[in-house]
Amino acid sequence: MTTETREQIVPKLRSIPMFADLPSEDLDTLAGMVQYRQLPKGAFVITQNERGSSMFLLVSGRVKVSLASPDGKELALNYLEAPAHFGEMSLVDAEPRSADVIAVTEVEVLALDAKDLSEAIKLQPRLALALIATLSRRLRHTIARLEDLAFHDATHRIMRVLLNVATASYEARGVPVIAGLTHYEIATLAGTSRETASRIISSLAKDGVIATKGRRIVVDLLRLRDRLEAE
């Protein structure tokens, strides 16, 4: 874990687009307000059932959301991709953790304390529609996966989890791409086998829906949500 100085933490602010257009004096601020850590690959940025007092900000890597059961099995339930935040859910209900964030990649995060949550919304009002949204976006993406375990075969799954990846990549980077995230780990968010998913994945782009170049899927999104909506 490292330390940046408040000019530092800065830019990393404004790297995030829901504080893009604060005025500098404002940013300044709210940098006085956050803690910054740096950590590596695999460590545990949340651990489940812990007290939290802290939301964060993911200002560069990757991390997994994930649940596990004493006998060590693990159940992904999301990868999260900077910008993003997370950690929220205990600073509104005040409740323990509800599952593990694990980096997977090297990440860098803001801390903000429930303490000055409130202080953090007068700067950027925003922040709080952005909470509301994420809560509900959470929820309506945990009833559609109940949906699809429930009713859909390993396919409409593989195809959901390649979309809801693919658009989230979009709306960051303008770009439909899934990097960095294996058949294995893709299978796991959709509840099946490795072997499943891949053979699903080698469909799709014998149809020219996906394109594969290396560990990156580039997701033509219109013919994929077609295929989605046709099943």
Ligand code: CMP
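What you are looking at is a predicted structure, and each value in this text was computed from that prediction instead of being measured. Residue numbers count along the first chain shown, from 1. What changes on going to the form predicted in complex with adenosine-3',5'-cyclic-monophosphate (CMP):
Remark: the rigid segments turn against one another between the two forms, and the hinge among 32, 123, 65, 143 is at 143.
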Second form
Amino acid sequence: MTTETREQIVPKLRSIPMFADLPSEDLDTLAGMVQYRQLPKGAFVITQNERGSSMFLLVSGRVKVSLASPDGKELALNYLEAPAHFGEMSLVDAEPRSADVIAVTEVEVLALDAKDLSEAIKLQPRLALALIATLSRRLRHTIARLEDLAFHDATHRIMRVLLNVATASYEARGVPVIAGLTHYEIATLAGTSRETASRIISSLAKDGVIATKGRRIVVDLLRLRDRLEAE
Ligand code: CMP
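Could you present the same protein in the form predicted in complex with adenosine-3',5'-cyclic-monophosphate (CMP), rather than the form predicted on its own shown above?
Next comes the full complex, this chain leading.
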């Protein structure tokens, strides 16, 4: 764990849109409530089934939220990129952690303990709304995954993952590009094998629905959406 002063934590809090417009003195109070941690690639920020009473604000880097089966298979639930938050579920319902959260790059997080949550919400009421909005978004996402697993084959599921990730990139950066996800990672998001994911990605590239450039995949959003709807 790295010790950072309040002065060093304040700009990190300010980089999170939800806190950006808080007055400096409130940011300073909030900085006194959170603990700064820097973790290397591969580190477990949260381990499934453990008890935990902190939630985390991700201020830089990317994490993977995933489940591991006893025989070592992995199902990635989601990838979160800063600014984001996670670990709020155990904090709200006092149940064990629902999933592993693993750093896929070096990450910086700010941990907020359950005992400080209501004080933090008093300083920034939007935090409460953000927590509810995230839970609702994750539930919708999980319903869509369940629907895909129950009703659709691997091709459809891979196309859905490509469409979701590329659409998020288009909304955030104006380009429908998938960067930094390996075929294995795409496969674990779709609940299929790496080999199947690679075969489907090659076939979509051959049909011109996507274009692969090194480790980047550029997606023709309209054509991919048409393909999904035609299935
Ligand atoms: P918690 O259960 O405390 O610890 C694991 C965290 O992973 C959980 O809180 C959520 O913040 C996060 N999480 C669980 N499921 C999902 C999901 N489907 N998508 C994104 N994040 C999730």
